[in-house]
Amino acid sequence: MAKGVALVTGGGRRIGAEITTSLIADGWYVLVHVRSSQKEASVLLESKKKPSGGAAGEVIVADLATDEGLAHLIEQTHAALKGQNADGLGVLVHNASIYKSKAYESVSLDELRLNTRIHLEVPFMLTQALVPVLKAVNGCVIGMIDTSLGRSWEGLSHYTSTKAGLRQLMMNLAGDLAPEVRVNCIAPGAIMAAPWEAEHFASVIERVPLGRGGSPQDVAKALMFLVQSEYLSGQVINVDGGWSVAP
């Protein structure tokens, strides 16, 4: 174990899988949390085994929509740290997310609560539970937010408002957990279009100064920069091709 142990929620596919891959390449043993993408995560870790045959990480299956699932993730994280003889947790990435469009008038209280649960409550309680092991090795926490702050996105009020809550939580924790733990955010822009947003995605690309969409690798590179930058805390990196400053 060259670097230490990292935990990535929602780390089995899409951007999460690229984050997992980059952390492994940098020498981290990665705990890959998944809810339904266990197969994809297992295949990924199998492909990243060390030349000696040693594991590059392990998969933790947990439904974070339930208190039992969150408790299981916390328990399994501590068990993995013990199994790896690790002094603490070096990296915690809050990547698990829900992203579904729905007209504001039709969003139910249960749907709002689920978005709040995944985007705000889980990062709050998971970080809180892992503070001792993060502080033990001067670890870092990274919240995956988005570029919606200050914008009105049709059909996404339940998503954008709770992601804004995650941003503010990370900013607060940058102060609350200093100086032992660094806390930052990454805000991806037009990276991967959901199946239902092809038209909106194309319209965003037209306004991106760099004239193209990004890739999961672009997000992972920004994350690795934050992991490796020991004097950065309380920052937000917009991985959006300049869209955040476009007129």
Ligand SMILES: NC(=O)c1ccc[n+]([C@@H]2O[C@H](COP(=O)([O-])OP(=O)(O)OC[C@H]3O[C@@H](n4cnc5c(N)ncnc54)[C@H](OP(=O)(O)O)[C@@H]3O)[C@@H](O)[C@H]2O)c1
Second form
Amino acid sequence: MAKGVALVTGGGRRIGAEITTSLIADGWYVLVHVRSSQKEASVLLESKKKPSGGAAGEVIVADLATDEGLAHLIEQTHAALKGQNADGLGVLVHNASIYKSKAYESVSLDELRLNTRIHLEVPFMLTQALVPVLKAVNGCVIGMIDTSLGRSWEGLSHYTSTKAGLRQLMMNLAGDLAPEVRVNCIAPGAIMAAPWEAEHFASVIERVPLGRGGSPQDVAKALMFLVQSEYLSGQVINVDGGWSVAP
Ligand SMILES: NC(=O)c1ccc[n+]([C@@H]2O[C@H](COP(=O)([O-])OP(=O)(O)OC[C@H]3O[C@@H](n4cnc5c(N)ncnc54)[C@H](OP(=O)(O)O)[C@@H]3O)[C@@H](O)[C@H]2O)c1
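Swap state to the form predicted together with the ligand from the form predicted on its own:
Now the full complex is given, and it begins with the chain already shown.
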């Protein structure tokens, strides 16, 4: 018997895959949303099958840049809950994200809209659509943000400003959805470099008090702490080796 059902957006690779892995290890049946990482997610779920042969979760494919994709994810989530005879959704993780550097002067309206779409609009509408099933089992929602709050990250205005929207949405919902649903954020620091920032990443790590980049496991561990801590809501945990308080 699974502990309950969890949904992780962008859960097929990188940090999302580690979150999926940790939730499965904790006994959750995980709905792994992907856009393009279908194969990675299927291989991951196959490797986590129970000794009885029971599935550890299922993959839902949806491009969240489109309204049809979002509607499909919502519909498939409800269908999966029904298929599992689940009373509701225990965990919702807003992990899907886009991260590309571009000088502020050259960011187009379409690029800004896509960042707003993935980081703010989708978490807003997806959570709203799932409120009844979250409330039904006193579920929790976790937004994956970052440690840019109050700082200027060169070439990332479109990313940091829309992640700030997600942060504030989560804090607002911690009030709006209480007392049934808890809402928190994880703010990773320098964990996994994007291909374009490998050089920049080394210089960031030099400024991290703990002297190293974090691992996806460090992030997943903090996320599981939020899942398991029933008196925590409206909190942001920086998983950044102290980077956010470094001079
Ligand atoms: N990596 C870090 O060091 C770091 C630092 C600070 C914050 N964070 C945050 O932590 C989270 C995980 O980081 P990450 O680096 O592992 O994330 P990531 O690789 O940049 O993105 C996660 C997933 O988002 C999905 N995604 C992108 N566009 C999508 C779309 N249009 N529709 C549906 N899904 C879409 C992708 O799924 P597919 O692969 O299936 O296409 C991707 O695997 C993110 O929210 C990120 O902002 C990470």
